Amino acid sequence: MKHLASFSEKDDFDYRDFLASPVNFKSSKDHFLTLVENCKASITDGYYQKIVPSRREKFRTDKSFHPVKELVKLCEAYENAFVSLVYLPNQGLWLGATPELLISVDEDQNFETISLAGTQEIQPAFELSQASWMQKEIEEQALVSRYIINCFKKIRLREYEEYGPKTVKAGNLIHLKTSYKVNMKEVNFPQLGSVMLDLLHPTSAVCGMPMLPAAKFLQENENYDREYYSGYLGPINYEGATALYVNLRCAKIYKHDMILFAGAGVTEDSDPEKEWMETEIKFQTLLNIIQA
């Protein structure tokens, strides 16, 4: 956190001086479309229910770009997201605004996790009551929900509350969301948060189902290192509460560039061109706010 404080405390400090340039790479639309087709073929053959391929893209930052200023802008624009700016030695500077809660435990020992899937781009004046979802999006979100419930079954937890699915807004996007809540005192399960964290990560919303085979498929076919994209971050035991979020809608910041990451949930009903457009739209959730 000392690095973050120094950005705003020293007017003559240039964060660009200590961040290296990104590794050169070329994002290929053809590769991503082929990857989606391969995902669909594997799902149709019965090996998987869902796979979540991702891609990255490099963007030039504006001369006036400053990470702390961009952080403030994201906080103002995405009031329902977890906004973060994190620097790690040898791992770089990461900026993000993620709407996806992985797990939380509040000071009263109430546990929560969510199922978040399906994506649509909206206009600023859009009313949530006007949302209309296609079968593919409904099925995608239902798969994530069933995965959470199956995790509860693994640990023989039956006393949970389910809310949703409902439409929620995150910047210029809407998603389908279902919340699952458990009173850890009532079920006498004080370790529920850490147990569910191990079971849920990586979630089917960023990996696929079944989880381990889908993860192996992506490692063999995505052809790049996700680094901290689709990992998790957040405050732990801060004032008695913990809240960890999936690291989505994020960018790795370099001297004059940044790399953005985005994924798309593929089922047997997916259209490769539409999945490509979904990743483009997700890039825009950050690009609409930050200067690039």
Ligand SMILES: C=C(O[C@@H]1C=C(C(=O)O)C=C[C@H]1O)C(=O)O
Given for the second form:
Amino acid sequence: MKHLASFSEKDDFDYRDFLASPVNFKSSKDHFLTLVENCKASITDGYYQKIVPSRREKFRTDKSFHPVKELVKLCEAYENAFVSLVYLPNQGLWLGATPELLISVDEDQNFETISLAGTQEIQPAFELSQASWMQKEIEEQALVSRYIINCFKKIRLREYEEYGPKTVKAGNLIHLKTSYKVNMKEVNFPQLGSVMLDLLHPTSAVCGMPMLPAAKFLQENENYDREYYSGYLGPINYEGATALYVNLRCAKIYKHDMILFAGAGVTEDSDPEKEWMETEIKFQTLLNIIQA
Ligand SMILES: C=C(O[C@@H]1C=C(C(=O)O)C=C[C@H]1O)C(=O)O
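One more: the block was the form predicted on its own; return the form predicted in complex with the named molecule.
To see the whole picture, the full complex is given below, headed by that same chain.
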């Protein structure tokens, strides 16, 4: 951390030289509200159980914005998030602080995945024991849990441990989380990590159920390219362990702006205005900490 912080102060190269100006796009609230209505209508028709539409929004970055400094601030603010800063030529510079583990395998061959969904905004002094959840969020998260259990069923894996659901904090938000753990040595399944990765991604926390039709629905209706948002990233076989996270609460950084991405799980009980608000408060996870 110290190394990162001093890097940002002493180097005089301008990272902006590497970055493009963002393409112009209009972020329309009406479009998102109509999209949520269309998701609900398709769910009511009986074919889908859940769809997770998303949107993006452009924000001006402050003069003092520096990606490495912002990375350090995010690491300090969000102890439980996977905080990342990634530059890829032609794909740009991405900054994020995601609460969502996709899969991990530790050095002792313990596998873990989680089901994370349901969102509420909280104030800093909020105690987790005060949390109460509506039927809509409970059902929404249960769908993600069912999706994971179905993946285990496909590979006939019965020996998993399930913890939760319990309420967890992710910055300015709380979510419902259930963890699934498997001792890969005990079940004699050394490939479990890669097999589950193929089956899980994209989970119904970011896409929908059933998965393939929901992905097609989003491609046809979302009207923009998610790029790396809702993909996954993380260390692979680093010191014997792998931990891949879903790329949420993330921003693509441009010369003088950044584009933030956020989605919200829609079920038949969704209220479009509330889903819009949910994407707004998800943007705040980054905006509360970084210079914008
Ligand atoms: C889709 C996002 O988040 C996911 C959707 C959630 C929800 O619908 O309540 C909650 C956590 C994440 O699994 C996002 O942050 O963009």
